[in-house]
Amino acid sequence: MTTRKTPLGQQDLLQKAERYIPGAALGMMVLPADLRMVMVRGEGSKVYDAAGKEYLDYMLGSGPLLLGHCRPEVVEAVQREAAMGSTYFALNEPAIRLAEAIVEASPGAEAIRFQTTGSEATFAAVRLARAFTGRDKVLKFEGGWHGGHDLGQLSGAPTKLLPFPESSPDCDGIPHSACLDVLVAPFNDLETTVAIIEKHHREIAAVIVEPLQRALKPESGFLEGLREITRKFGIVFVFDEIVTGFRLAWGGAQERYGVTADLVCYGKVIGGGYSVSAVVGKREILQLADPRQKGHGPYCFLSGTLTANPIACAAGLATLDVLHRPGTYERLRVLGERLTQGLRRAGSQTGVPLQVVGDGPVLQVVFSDAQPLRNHRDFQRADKKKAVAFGHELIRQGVYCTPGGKLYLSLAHSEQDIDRTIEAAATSLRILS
């Protein structure tokens, strides 16, 4: 016989939290004590805590609830599935449905194959890269960001800055072997990259890049000739739309910026809040990942237990299904600017120095009045403490976000959250000068 506990509040859940947590934290993100909580719902653009406080919301699950938090079509979609059944580990329905929805909406997309977690479909891009190439060297950006693998976690977040291409760990626990695989250049700088591929083109299997870097845009002919280089050296050129795909354009990054890459991964707004990703391209290469090859030629291993859950499938044809409804992009491209316009305008009145960077529904507020921001070592040299400093300060006027990190936007925020938003900002702005 089982008997419902008594809920506990946010202090009891925060002491178990520290007892048994390490940092208390289920990721990177640990607030100062007056700001801790425990989240216990979310409805639309808002999140409420266990204290009972709402906030509204620009964390989004870390980007995927691009149309807000229970949307009812998502909600009933995931009912209505897991009702038949949890998981398989085989062939589903919601499965085959997703996987032609992303590949008809991927340009130039031939295959999928899915994976659980954005780190594993950049990794399974990589390996497939390395299978089909017979190569080993990976050449990323600094600040790029692309999972917590060893791939991603090498000058994804570097303190110290080394020559190009020189690597450095962003963690401990990475073997220095990982560095030696993993060329390093910046992003926005085309000679120098071409310089480095060029040195290093029979070693390297791919070139992987964030075709929007955290919230940096690529200048004009960075990709192009991106592209240009890695078709000319048999380099598979790789696009980690993990953060981007779905959200900038019903064709992402590829189809925003007009650059066709050889593979794509996608996750967080693919699932609607699940836990889905997948790697997207040519079947040439996608289909080195075929079991029956295994024995009769390439063969590169990607599976897991939850792959392809069909309830998160579901979820993510439903969101699918919102977003390719006329209107969607130009809605959330309008909320965008209207943040970004409020928030450089209460930056101007409160005479703090900032720049809103980013590209539609993504965001983020530098403070630095230095120009133009290209790549990460701009990024270094922007006042990084008053930026977490200023997202502390929207967590107590009630917008919860990370501090110092990105804003996502989605299709539940009104105008009048915007402007919710901007009069908060001017507030923290306020305090903090």
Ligand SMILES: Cc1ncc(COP(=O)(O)O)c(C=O)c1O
Contents of the next structure:
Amino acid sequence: MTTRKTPLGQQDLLQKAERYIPGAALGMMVLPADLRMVMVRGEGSKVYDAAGKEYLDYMLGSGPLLLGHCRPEVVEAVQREAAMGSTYFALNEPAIRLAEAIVEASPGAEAIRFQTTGSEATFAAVRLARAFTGRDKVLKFEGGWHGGHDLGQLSGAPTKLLPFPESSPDCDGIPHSACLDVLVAPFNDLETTVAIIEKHHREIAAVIVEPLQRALKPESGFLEGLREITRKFGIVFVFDEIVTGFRLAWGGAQERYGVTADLVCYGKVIGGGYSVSAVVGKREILQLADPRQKGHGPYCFLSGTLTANPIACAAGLATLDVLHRPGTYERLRVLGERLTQGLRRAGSQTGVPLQVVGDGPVLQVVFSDAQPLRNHRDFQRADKKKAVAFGHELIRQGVYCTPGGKLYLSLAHSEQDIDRTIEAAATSLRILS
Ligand SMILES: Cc1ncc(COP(=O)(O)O)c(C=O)c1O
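Let's see the other form, the form predicted together with this ligand, since the form predicted alone is already up.
Then the entire complex follows, led off by the chain already shown.
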């Protein structure tokens, strides 16, 4: 296997990043000095840094690469589309065909509007819900992550735990007024959530939930209960399926958990590694984004320069085409199960109390023996420092992942990759203990 060496070399690049980019980071992840790298290439289940080191990849670009890196069908679709033009700010064939594919796959969906990132899709869903109901407040779940906008940064990764339903900002720069419009409830606690909704229902436009919250499964009856109470009070029920869409099943979490939302947000997988997202759902709600209504009736602005970019849509279509083949979701489950069991074994063999949570190709190792792990507060009590140290050790062993976060599996991972990962995990746990 050949590895590309950049002319500058990894250390030079890291120094430049340090000089020009605060944190020398593109997102939130900052690694210890000896682990810092600049990625230059991906192939199947692996990525390579500028020093030529190979890593098994469980980051997958933070999730979009469910087929792995450089899947030939996706590369070919992107090259074909890029050779024809990059963007038109006009209807284009890949966008229309992707619209059809997503609406047909998404249970209960009748219409779609595209956006560019996952954050924009959840923002759009909330704006549509507010326009549809004429109400301002949104109920979300503590620890639920919906992106970078104000709503997404309220009680998404809180360190300060306030009494429900108060929200707390995860970062500075969020106006106090934003906090007033966001109610926070505990995931998997239907009783508390229902009590909050019953008290505030006249003001609530939307309930937004990650149906698999981070890697926490919904308990039986939780999503069903949310569906029932939102329907009762005319509240728009939003599934944030940026992670779960086309990943847990062809019909996403709606199919997997048997509950249909009013609006569903898609991102990550639907662009196959390129930037496109969407909000999908009931026509009567999405209709509000019809620009012909501006000045003539209820209207909700949703647009952007790169909305439904044809290259991203072509990549998404090629990705969905592969995912639609028989056996995809069974295979992802088999891989997820193998890794889950292997990590649990590594925990018991090394005497480190850990749990592996998640669903199918989405997993997380939690250092806790407390049962059950139902929500953010249970997660808070786990040993987060150990989880981060474990992640660092995995990266040192050549397994790229978010330290303390989720592991994403792809169709490109092999049984051999997984067994190598389990060995690396056992070594890491031994080193830690
Ligand atoms: C559940 C969920 N919603 C929304 C987002 C935001 O997506 P993006 O980073 O594309 O803006 C993310 C990102 O990880 C996510 O996991």
